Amino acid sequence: MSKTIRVLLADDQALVRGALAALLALEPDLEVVAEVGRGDEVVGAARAARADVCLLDIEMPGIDGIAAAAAVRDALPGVRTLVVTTFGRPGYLRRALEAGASGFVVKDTPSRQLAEAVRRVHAGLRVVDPSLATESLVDGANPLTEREREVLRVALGGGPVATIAASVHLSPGTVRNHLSSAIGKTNTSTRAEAARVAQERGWL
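How about this chain only, in the form predicted alone?
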């Protein structure tokens, strides 16, 4: 009899967590041992429940799933993480893998494939949604610097340059330079457009 794989589910939507738990419960070798609705609860819950694999949504309160994957990697190196998300953006895939996630699949993955992804990740393998892997290669790496990402994240709110500058503790001139560079790298013509494109590609 193979060892049961202990799974933690992290998703801020209780319905989604319930559906995933019900699907995984049908597999004889998988057991859902914890469920959380916030990214900043993952490490504590995984440690307490002795989870083997954490299934992480990306958009959660507290910290997002990518930051949660990094936190698990740092605090619980023996625990694997698998990002399961609605947002199949190539930039997210790249960032998740950089954060130490062992896999990245979208939520409409058939239940049998999802269960197999959990097994493969637990075995130390990497699992990536094939269409996203292709898109990620086509789109290339995130061209934005950390500062440009920071400035664009604030620019999503739509405030004037002075407000953005105060928020990121830079001079308005420096913020304009970062915005101009980001607009060039995203092939857009306004900062609002640049922020939107960067967000859609998972670069923020």
Contents of the next structure:
There are 2 protein chains.
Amino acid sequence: MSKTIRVLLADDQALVRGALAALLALEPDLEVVAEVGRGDEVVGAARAARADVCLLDIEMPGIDGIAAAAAVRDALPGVRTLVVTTFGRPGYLRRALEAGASGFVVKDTPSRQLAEAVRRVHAGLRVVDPSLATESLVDGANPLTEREREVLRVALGGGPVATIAASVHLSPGTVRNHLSSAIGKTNTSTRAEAARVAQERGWL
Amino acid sequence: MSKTIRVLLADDQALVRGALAALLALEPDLEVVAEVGRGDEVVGAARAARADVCLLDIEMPGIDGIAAAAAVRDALPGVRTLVVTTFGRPGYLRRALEAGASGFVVKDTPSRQLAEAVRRVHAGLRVVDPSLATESLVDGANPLTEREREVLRVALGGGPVATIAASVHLSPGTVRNHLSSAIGKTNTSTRAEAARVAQERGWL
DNA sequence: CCGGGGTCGTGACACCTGTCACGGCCAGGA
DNA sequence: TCCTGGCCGTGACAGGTGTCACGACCCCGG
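Complement to the form predicted alone: the form predicted together with the DNA:
Up next: the whole complex, starting with the chain shown before.
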């Protein structure tokens, strides 16, 4: 039996992907068996390479890392996933865990700890950045409604209400109502600010 | 004489920093002699470690990678700098070269090419992502005025005009004039959109 | 069965914003 | 010297925006 842990790397930036591969290659008990740059290639590559653990970035073309984690959970129940992300947004952590991820690591943790996190995840343990876990609790759950999120995502572009309304196929008046509600829930005063805050909290 | 190239790594994300170090350590002729996580520590660490080439990320606390490149050029004339960034924004390339950087690489280039880029820079050559170079030419120079950039940077937050005006110590009317001018130069219709576009172009 | 909440829309109101015209100040180039 | 251009401010106008009240529909849990 091979005792090495077979790792799949998913990150849209090729340079980071290669660098992480070099980092993990230093560990004798780890082996990078696949590298992909898109979220929708994760399941196929993981199956083909018989990966044990998938290291997933969140920001990726195709589907994002959180959705990829859910896809892996559904298609390959024995494979663990570890989400590695640039932004320590509280909402990301919650959504990643709901998607079945076994671990959540921010990219500014010391590089020494990455291999250890992979081992822990492979052993069936949960790995969660402790500072982020507390922050996630105090912020509470996402208060935004589905429509409010949809409208805010478009509002990130910064265009006028008419543009947003056309893009979501709603009346301008309804869009303004949703935006007003979102502004209240984010304690802001303009839709641009509300969109930015929601984005930073990982609510979109 | 030592024939190895002494490299300094600057990136705010410790995981990426460590991974890049592992990647460069694979090359026998390269040696990572310093790692920093802030832009304002680059010059001191480069001098102390007698670095030949500085690999600088743009997004960093303290001062950004472009300003750090300028600081290295002024303080350590013999040291070359290579800017490595996540976002391939045309304005970044222009500003990096004006700051005396010898190279500009985007983070989604293949990892194999990084070591080669370091060698080229050390040899006195320029390394520039070719697709970005053409894009930088068609976009032309930054048309925004100093005040317009300052106002737009604050406008990124999304707050109302009164907040922006207070933050830059200007009259609300003047702020609206600057914003209107910036909206025209970016071919947009709201200040939020103008701020986003200017940000994406690297004009801020 | 009756609430409660999300969704969609309308209408009205006060306020904010984007635009334009105008004036004044100061630096640098023709 | 004049003149162009950036900078700062005011005033006014039309249109956009945030808020509220109201009504309607649907679904779900009590």
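Definition used throughout: the rigid core is the maximal C-alpha set that superposes within 1.5 Å between two forms. Quick caveat: nothing in here was measured; it's all calculated off a predicted structure. Numbering follows the first chain given and starts at 1.
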Original post:
When the two forms are laid on each other by their rigid core, does residue 28 show a Cα shift of 2 Å or more between the two forms?
Top reply: no
Original post:
Rigid-core fit: what Cα movement does residue 162 have between the two forms, in Å to one decimal?
Top reply: 4.1
